[in-house]
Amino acid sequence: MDAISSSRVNLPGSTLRNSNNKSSLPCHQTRISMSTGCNSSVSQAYTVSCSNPTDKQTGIVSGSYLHGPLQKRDLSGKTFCSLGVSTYPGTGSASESHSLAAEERVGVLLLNLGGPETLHDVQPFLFNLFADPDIIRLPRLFKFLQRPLAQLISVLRAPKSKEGYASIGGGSPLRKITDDQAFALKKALDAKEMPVNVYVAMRYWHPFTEEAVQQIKRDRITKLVVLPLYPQFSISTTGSSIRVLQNICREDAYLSRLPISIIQSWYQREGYIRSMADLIEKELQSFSRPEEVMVFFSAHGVPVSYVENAGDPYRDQMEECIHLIMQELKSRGINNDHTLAYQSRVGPVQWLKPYTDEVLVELGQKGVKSLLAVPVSFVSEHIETLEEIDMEYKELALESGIENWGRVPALGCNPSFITDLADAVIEALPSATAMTTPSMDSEEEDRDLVGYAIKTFFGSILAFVLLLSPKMISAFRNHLL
């Protein structure tokens, strides 16, 4: 597999990392073309904050990490607030901002989740992203459980997972394009006046976290704006990659000082919302009869006990994003019917409902003949959009009695994308303190322990079941061998 040093993004006539070379250069010695041709998609950005959702305000945690459940919000259009959460209210001036700018070696992270460049990458690529304990969560006493099985699944998984990426093209185009975002991004901040580096941070592919904190600390930033390109925030998306950064902060001496803002999530952001409606709009001018066409949210879901059992805010910030979307298209005169639903779910537990693949088949079944599909946690094309909605997806649809289909893009680096998320980050940086990591009390550990011992047995079963299975036994020998 490739080592990929991570990506520090600058402007034309200043240096760059290399994306290609198998080994991590200084930044000196190497230079790469970035295409700016990105997707022609729009967005951008608004987070978990206390005020009416059409406020162009910037929800902040500044060097702490979102552990408390939310309050629910009601999708009359107020919104909701976050245990814990401090935010930004935008109170001062863009000038305040640039002036504090200059003084500071400013930096700005970008959290992304990675994806297998080859098909080589495939089976490495799952290993690290079963192995992260966000993502498969086992009973405490079972942690040790966490990479076998991981090694395991990734081994089961990988031969069909190969079959998806080879129809895109033989691997994930994410970093690319989220090294292209970076490009566009860095350009837009310098335009209002913020010299800053942009660096790219992957969770479970190069350049990892790990990756671009040392650029970040080579490149001696004395403050960090981590913005997650994820629009809602999730335990298992931004909350996973917040955790890792978190831990590499509270280990070094130069990290734990550097004062760090983190934009939470941005689903709420005016412009994002007006972007939305915009690509919804515009695809809707592609059908013969566009009043009657369904608008068809796909997000990417979550298991539902992340919902019920450890406070992810996922489900209700998906459900108001969508709500304020459909205000927007609404205040337009466009009053299309919509429905949400919920892809990409893995293994035998229960996800967020309605299932995408069911929903196609009931609209189907109910006479809907025109859908437009509209990926609306995804903020570039990766395989969950190529080949998952595209492909999969649309099958199903024309085989279960829809007659058109459309797609709504990923919003890639469309301008105003990018520019509201510079917005973004300048509002976001004069919250910047230094990151501290909050400890979990005695009552909280000792909490429900009925519950506990209860998740612990079955837990404990499954991993057995699954650890001494022929099947498992067998595809983990072929792999060796």
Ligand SMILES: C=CC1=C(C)c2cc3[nH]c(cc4nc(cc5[nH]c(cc1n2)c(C)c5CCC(=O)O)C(CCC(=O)O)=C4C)c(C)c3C=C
Second form
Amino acid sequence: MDAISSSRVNLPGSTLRNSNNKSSLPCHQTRISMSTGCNSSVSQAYTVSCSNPTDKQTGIVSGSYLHGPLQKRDLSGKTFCSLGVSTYPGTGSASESHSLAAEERVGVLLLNLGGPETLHDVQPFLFNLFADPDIIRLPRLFKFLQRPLAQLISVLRAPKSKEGYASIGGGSPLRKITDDQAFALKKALDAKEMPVNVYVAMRYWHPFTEEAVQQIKRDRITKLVVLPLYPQFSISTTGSSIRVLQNICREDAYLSRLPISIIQSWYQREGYIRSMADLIEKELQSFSRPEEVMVFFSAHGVPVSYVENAGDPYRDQMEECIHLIMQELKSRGINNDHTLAYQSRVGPVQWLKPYTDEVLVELGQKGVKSLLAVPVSFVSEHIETLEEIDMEYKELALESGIENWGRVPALGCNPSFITDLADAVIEALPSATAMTTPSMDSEEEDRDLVGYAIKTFFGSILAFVLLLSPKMISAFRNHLL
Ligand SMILES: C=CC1=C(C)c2cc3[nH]c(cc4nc(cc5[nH]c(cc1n2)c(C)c5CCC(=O)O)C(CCC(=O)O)=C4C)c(C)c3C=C
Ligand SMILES: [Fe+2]
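What's the form predicted together with this ligand like, now that we've got the form predicted alone?
To see the whole picture, the full complex is given below, headed by that same chain.
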């Protein structure tokens, strides 16, 4: 088998046109394939296959989420960029497998958030994030304000974010860690006699989804498993990345015929739960009285409206995930108290409660002396573990009376975790299904673009008149800084 090489291609002069998507899945192992995934006019039917073959349901991803953003064609919601790619290019080895059909070339596409690599990248990264209609969910009538609003918020937020990234070395470690995970996953699949190419697609920074997809086409991949690096599904993370992928597939003959299997969430997999329990068990041993430590799960928050109005399964999945980890710990004789809180809220709306900062203060006041923080929405170290938890929350906890502080590291390339992801890929492969995609005709597309340009022009003027009023600015500043 050939060694893997990681390629980064930088194409000078390429343009960045930024633009910019419920299901509590009770089954133990979940494979979801979109049978009409990229179809803009037909209701999407999802086939959900569970490890128990009799437990097969159709249409579980439904409600306002399915009939909302996933189906919508939103020209302002796409990122076209060919500035960078980080992939593990084909070695031809996919056709050598005994377990695969002679000409099968399997790809695995890892989806992740992406992060600014330098301080200079922070504002444009934030623009990409806030321009995502799954991050700032404007009512339909106000969609035209998305990009001007993103510009304004990103400029206002950038100084605070820059400070955060400066304190963790001047940029996000996400790209490197995700590349390492891709490499480790390829190795684990090789070891299981399932040679694949692994690709990385970031949502808000390089390498963007478009670049990964171009590489997949160049490698003539014949089956693709899409694996988001978020254990739990949220509209704002996995949903958003899948929507971008669907938009790309819809417009490409090759991709619309490519059999694809999407693993929407995997928080309930035994391997993941065991790996998390291993980390917690190990870290508890660093306290002088491990049995007295409060296990403090800190999850990334989302606005309450996502869960209560848009059908985001994130909170249900998070609570089930914590329950499963605690059950696993109990089976090992570890019976510590635990709690779950939500961190990293941004902006003036209500986010999922309780809030991490408020709970830390309450626990200190109640006399909790030892606390082990467990980041649980993400499997890499990033700004919210390295800066928010390790610096801000630690300081707050110590000021509030907590004396012994610990933090479980993110899973990263933990071998048992990566092996489990490899199993998830193998299990998902048989349910790969083509996304059939009638694209817009070119006349329709032209009309759409003209309408979009007009709306953006007038939208920008209106937004700046409204938003640059001193009152609005100070309201934003109070919430963003
Ligand atoms: C404003 C809305 C946001 C929502 C909703 C949101 C959901 C969400 N995010 C993650 C994971 C990560 N987010 C990260 C950075 C980040 N996220 C937001 C905003 C929202 N996130 C902002 C503004 C930023 C930038 C940093 C900052 O200014 O605070 C990252 C870090 C990436 C890195 O570079 O290290 C991660 C990871 C999840 C899991 C989630 C919903 C479940
Ligand atoms: Fe975030």
